[in-house]
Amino acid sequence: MTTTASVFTEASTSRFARIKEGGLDLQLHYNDVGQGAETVVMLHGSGPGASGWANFHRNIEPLVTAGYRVILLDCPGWSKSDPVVSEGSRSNLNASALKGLLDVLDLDRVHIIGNSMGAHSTVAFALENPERIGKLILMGGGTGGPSAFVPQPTEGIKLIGALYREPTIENLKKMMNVFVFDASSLTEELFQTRLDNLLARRDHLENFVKSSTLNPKQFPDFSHRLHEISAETLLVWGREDRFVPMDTGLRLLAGLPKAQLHVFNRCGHWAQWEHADTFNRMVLDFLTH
């Protein structure tokens, strides 16, 4: 099989859009891959140096081959999108940014895949724009609030904070080593690429720390409103997730009327990367049936 990297590159699919939505006036970066009557938007997590492409490059080709258009958004304050300081809900800020991008691209209705912060943002978008969502896939996030079993903040969230404050290769390795279940899959090249990405935008790092100081609870607890979301939803979790505990997935399953939950054993916070082939098959089956 031809690999995604040989068919699509980050550079060849790179696009920018100016959005004005909900008080935001920003230039957003996104990748636009494939063509099709239906569009899948992918929203990345909050780790330093994250981007749509970095989070989801293992998941693009099967969707494009199946006839979907794929949009990978870099949220405000990440990668090549404009910087921003979030004094309120980052979930809702990202939801407004997504609405602005969909308006620019003239997309009325999309499926959304959200990982971690991206899952929180997906839920916020679904609550604000129910008529614009198809099916939802949430991994490692979707609502805030305390875990019933794991002390807060979790080990992983503490390591993210440390990396934002001190962006060193040592702190990056500490975070990434608990990001996935099997750290042997992490290469020095991957570490260096991620470090280069996060150091390229020190303004993003500084603004994230400033935002967290202004409002420590960037990602609200939507549990009391989950019943409002009528979209079919696939929840995907790693049993060994050390960033967002698995009981968060159970709360989402209890609150979302049309949800189903799949749990991967031997899997951390990045299910779409650690179990890419199975994840891709599962997503395609969920979207097409």
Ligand SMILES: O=C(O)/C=C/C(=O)/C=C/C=C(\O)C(=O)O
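To test you: the structure above is the form predicted on its own. What is the structure of the form predicted in complex with the named molecule?
Lone chain follows.
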């Protein structure tokens, strides 16, 4: 664990753990920041080059300063975690990986913030391990059923697929320009960092394509089981989300007994990045009340 809220970097908080859980035997990478009686786990999305740090670097410090320990898990098949081919439910695979990590870290109960695939995986984890969860924050995901208005796959999901198959700077820019409402907020430095991340692990790219071929439905629909989740849940969506449409958040709101929904205007699929300050305040308020 790091001790000082304001002085931490990806490198200084980088850790590895070996997990054996539910048929998985993997080395996982995670970042471990801050200390406190309560822990918040952050689970990233499924884009090429994503990681806990890449998705949530704007959201760590306020939680650490408020006295939470923050764990950013790199899911199997992303960043510095071991490669994996997923033939079944990737949501459940990630949930098993998280359970394995919590066991290694001796953490009984955690709050979870999930972004997109991370939100799908959070729902899978909550269904399998209800006694291990505190509060849930699901952002742009959760698999509560298809959109009533937008044909699937959405334009964003198609662009993710194209980037996995052909990892070029042109395809990366096409995908990232759709991530956010205001593409002028994306810098060349951000594009380059993300390109470096994804090209560093071509095995992950190839495995994702292989997995999608073996099973195109990596994230099963949990809508029929949402009523089983009794945790307080904050749903966060961007009104202009072009990856996982905003009305799928309404389905989750209808299905999760203790859910509330906040929709950001002028916001795409990366609410935690585009509206970081407001998002951070909302999360802290939700966790403490």
